[in-house]
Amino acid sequence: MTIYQKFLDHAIATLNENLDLSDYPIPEGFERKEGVTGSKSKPQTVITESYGSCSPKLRQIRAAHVNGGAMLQVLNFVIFPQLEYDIPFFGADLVTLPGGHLIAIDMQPLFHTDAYKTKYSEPLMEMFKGYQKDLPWGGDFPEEAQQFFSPAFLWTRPAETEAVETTVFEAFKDYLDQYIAFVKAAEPVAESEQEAIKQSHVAYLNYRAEKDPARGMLTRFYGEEWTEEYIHGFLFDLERKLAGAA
């Protein structure tokens, strides 16, 4: 079992226990993809598996789980709400490389108003500060990306795998529990507010699709055509969904 399989298993089980989930369609060819990297003398199989579901309040719950053995392990787990709710995005990017771990967990805000922070960031701050002592700030990240993160953005680089398997796992569970509480409490916003929510979703997904740090990795494993279709046709598919509904 990979280091992040238990994260994904827990997320799926917890969401199923708390929300009315149904399958989210995964385009053909994306449920599982296998490639080979490394040298001819030491080839390494890399398997990418996808998960997708949705609920009445959540447009897409999806995961990309990459297993490259000791060379690489990644879980990208994101939840996109339906456009009539002001709920943040849930995002977890969990990366393990031979040199260490890169961990990013957040409820990424749609807006940066004081009222929005009070509603969705302040309830996280005590939990966030509690984890900071064991999971310290991981250092600079791109300035252009800062608009997409909350004050409770947990960004850290643990040196030890044990910290990922214990403290990071606990943080992942706690953030997900709080997110589910937000989802349960959410009520649809006024129709007049929904255009701003849609624009926030589109801006976030366009940024993530354009700047996806996994693009180079996936292209190396599976080729450019498959990778671009995976990014735009599954991982960040809102614009295609909106175009299809028009």
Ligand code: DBV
Contents of the next structure:
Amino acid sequence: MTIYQKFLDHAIATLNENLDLSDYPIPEGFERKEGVTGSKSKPQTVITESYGSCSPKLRQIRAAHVNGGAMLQVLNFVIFPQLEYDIPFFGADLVTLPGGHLIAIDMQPLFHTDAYKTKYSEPLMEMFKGYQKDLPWGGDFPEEAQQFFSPAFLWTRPAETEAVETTVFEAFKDYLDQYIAFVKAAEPVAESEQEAIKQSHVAYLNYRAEKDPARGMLTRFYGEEWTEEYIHGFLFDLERKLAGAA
Ligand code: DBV
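Next, give the form predicted together with ligand DBV, keeping in mind that what was shown is the form predicted alone.
Everything in the complex follows now, all chains and molecules, and the chain you saw is the first one.
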């Protein structure tokens, strides 16, 4: 059992209860991957498991769950809506390393207009402020990433594992509930707006694929070829899908 298993189990169960989910294919060889890290005298197995589903309004709901023992656990959970909807991305990067916990939870905006903020960030602000009291701002993060976050970006480095298991779990559940409410309310946008949505998705995906903070770690465990294919063929796969559909 890892710290983040219950986050993943909860997310899948809640999405299943609320949305009409189907499987999202995981390329062969990426459902589960095992590697060994650590020293010769103290080897440590690292298992990465993937989850994928989709729904009529959500193109891809996917998770990468890394378990390398008590000191190395990650759940990266992201939802990419279909391109006909202006719904933000749901993004959770829950990371436990020897240096401590690093938590990022957000609904990442497609646009930075006032109208978009009113629709998709304002409703989160009270919840966000409530959690920020116990989960203070986590400090510096890459400046070029800032354009991708919302005003309700929960970014924190809890000192205690207990805070992850309690407050962070509550926040994760609340953000997901609110996200599901957005999804249920969403209507397709006019066709004239769909190109802008696609461009925003591509910009976000390119950024995430290029700057994936897990690339170094995954390459160490599983090699460069596997890692690049995992990133471009599953984790951030929109460009491949668009190229395939063309
Ligand atoms: N992050 C991923 C995927 C991961 C993953 C797919 C499979 O996007 C894990 C695993 N994130 C992961 C790991 C680290 C981080 C850090 C292992 C630690 C890297 C290290 O310390 O070596 C939010 N995640 C981070 C950081 C940020 C985020 C800001 C700190 C990175 C840094 O300081 O350089 N989440 C991340 C991010 C976006 C997001 C940048 C979006 C634009 O949604």
